[in-house]
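To begin, one chain is listed below as structure tokens, in the form predicted on its own.
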Amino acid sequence: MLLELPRRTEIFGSVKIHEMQRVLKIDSGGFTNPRAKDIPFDVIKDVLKRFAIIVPVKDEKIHLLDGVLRAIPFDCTVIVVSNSKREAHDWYKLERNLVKNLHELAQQELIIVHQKDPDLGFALYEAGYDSLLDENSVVRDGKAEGMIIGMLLAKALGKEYIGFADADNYVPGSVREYVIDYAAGFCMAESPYSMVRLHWRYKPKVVADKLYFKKWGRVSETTNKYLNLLMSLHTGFETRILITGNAGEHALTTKLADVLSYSTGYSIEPYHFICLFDNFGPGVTEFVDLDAATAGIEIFQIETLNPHIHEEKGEIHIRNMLLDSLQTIYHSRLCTEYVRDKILEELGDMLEWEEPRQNRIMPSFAGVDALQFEEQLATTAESYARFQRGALEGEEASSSLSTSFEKESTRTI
């Protein structure tokens, strides 16, 4: 792969953002470039075998999670975290076939559990790791919970890199660049805690019947216009390099997963650079982890040669993101009363409250352990399966991690 290399960087305590870097050839030569970075396929694919890609779903139309799950590289791990409906029509039974059905065609390693699911709640209580939960043991509803189970399995597999993939992307093909362009960002890292954002090239939309290729989304807009503002302030000296505040298709190292706190709903994107600012940023003298500190943070954000095509969720989606952006950046320790003012401004209308409401913060995993967690629900949990590489139907599985090929249950799926 050929990517752009950034021009600038900018240093905000221990955490280093890189520029957007751009993908000039998805498949690469080899040659040396003095403008570019090349990164042979054999390393990038040896970086694929250490990745998990978790893919968070609820109720997304069967054919674009195929797509998607179709496109992932095969040497990644696969982890499908459902929290769709199991009344009248099963929709989870028919995620479950379908991961089934695939690695029964490709033989990849795929994991599926039901969000819902009550041992699961059990698993993550016996874990030491209650904060997904609700009053009834079982875990919340939210992507964020979802994406933070996956995670818990991916560590428990020893996978030293995690990313995450929308299930509603109706290009395919989009889906496996970028699994390929986070494996290039980690060729380049030089610290172990680092992170890659994805910058989609365009978000099309149908306007007066014809394809337009917005490059900007209205939230993404907002959330990295207040970011970079809130920088700019404590460094003296502005910035635009901030560009994906609200990036989904993001990844990290398991290391970084495990310094980082989490917050619910559409606020965790963006609080990943909250929860970084305010325990790593300028003037913090306690560090939650001293040898991040040491090491230093870098995100790479890269821009994606291609464009992204997903289910509209209408304005009320819109707003919600809108809301729990901006609350997060209102809340970080970092945030003077001036970018506070001027977030009131922005909400206008749309706040409910004298100030914006404080998001559920969710304490970092790293005190859990992934295994025994791993473990539990292989024992316990109906919607739980793992479908090993090379596993046979009927076979057990050979890892201590692993459950059989497919669990049965009297209970009702």
Ligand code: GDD
Contents of the next structure:
Amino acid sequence: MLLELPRRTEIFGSVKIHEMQRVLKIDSGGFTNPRAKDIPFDVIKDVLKRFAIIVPVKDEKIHLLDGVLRAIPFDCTVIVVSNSKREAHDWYKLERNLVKNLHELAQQELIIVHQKDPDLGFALYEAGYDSLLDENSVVRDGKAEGMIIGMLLAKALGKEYIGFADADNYVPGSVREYVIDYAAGFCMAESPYSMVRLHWRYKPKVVADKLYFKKWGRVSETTNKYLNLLMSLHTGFETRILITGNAGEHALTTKLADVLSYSTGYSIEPYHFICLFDNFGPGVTEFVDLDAATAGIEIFQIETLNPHIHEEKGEIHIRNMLLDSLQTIYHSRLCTEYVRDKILEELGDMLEWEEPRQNRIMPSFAGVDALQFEEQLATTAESYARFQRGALEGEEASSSLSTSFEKESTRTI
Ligand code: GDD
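Having seen the form predicted on its own, please provide the structure of the form predicted together with this ligand.
Full assembly next; the chain just shown is listed first.
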């Protein structure tokens, strides 16, 4: 891959944010030049082997999930964390069968688990990580909650890199590119605590019966504006470096995943920045992780070559995402009265209560014995299945779903 070098890097305490880099060639020819880095494919492949890609899914069209799973490079392990419906017309059965079929055809390593499996809740409780659980000891709804389960499993497998791909992507080829972009970003990193966030080149929409290649979405534009404002007011120098505040498509090293805490639902992505600013930003003297503070935390922002076409979930969903993002910024340590007033103005009628609410924060999972957590899931959880690389057709490492059920869901697809 030929990846543009970042022209500028903003240093904010121990956090280094690199300016957006464009993908110049997905497949390059080894030609080096001062403005770009050539990353040979065998180097990327070596990173992919140490990568887990987590696919959070909730009631998405099965064809979309199918395309996404088939597009993720073979060398990565795929972890599907589903919160899809299980009652009449069990959507999870279809998803699990899809995963099993893909494994039988391609021999890729895949894992699938259902977020609401009571044994998953119990395994988390036993592991001492109960902040994902509701009053019935079952994992709460939420994309972030699913992502954390996936990260614990990636950690159990000893993966060094963890990435995310939404299940509602209409263009499988773009998913393949996202994963390769992640790997290329990590090839440029100097710190073991790094993150790669993708910025879509375009997000096409139909406007007046024509395809319009939109560049910015309302939520990202607003989130980025306020995150940049936090930084600008703190340093006294205006910046617009940050363009990936809501990047659902992102990846991080497992070492960094262990250091971060996480915000619920869709606020997880903007909160990455807030967590880093609050714990490693300027003025912090007591670090949650001294090694990370010393090594520095690097953030790469890569503009994809492919446009992003996904399911549109409607106005209320967009509004809630915006509210979640701005609430996160509003309650951050760096937020000043001035920024708070601006946020309140921005939210206007959207805010149904007096003050933005504080999003639920889930602590770091560094202390969890991930291996033991996975072992417990494998032996107890009905929805959990791990299809290991090289296993014979039909064989799986651990699963308690019956064969008759598998056949039934194959027919439904
Ligand atoms: N496991 C799990 N649990 N998955 C979920 C849940 C849940 O409770 N809720 C949603 N998902 C899955 C969806 O099925 C999809 O695959 C992915 O999470 C993203 O959810 P969407 O509802 O499709 O989000 P979006 O497309 O509007 O927003 C995405 O892009 C934003 C940036 O533009 C998300 O990735 C956001 O987090 C991101 O900020």
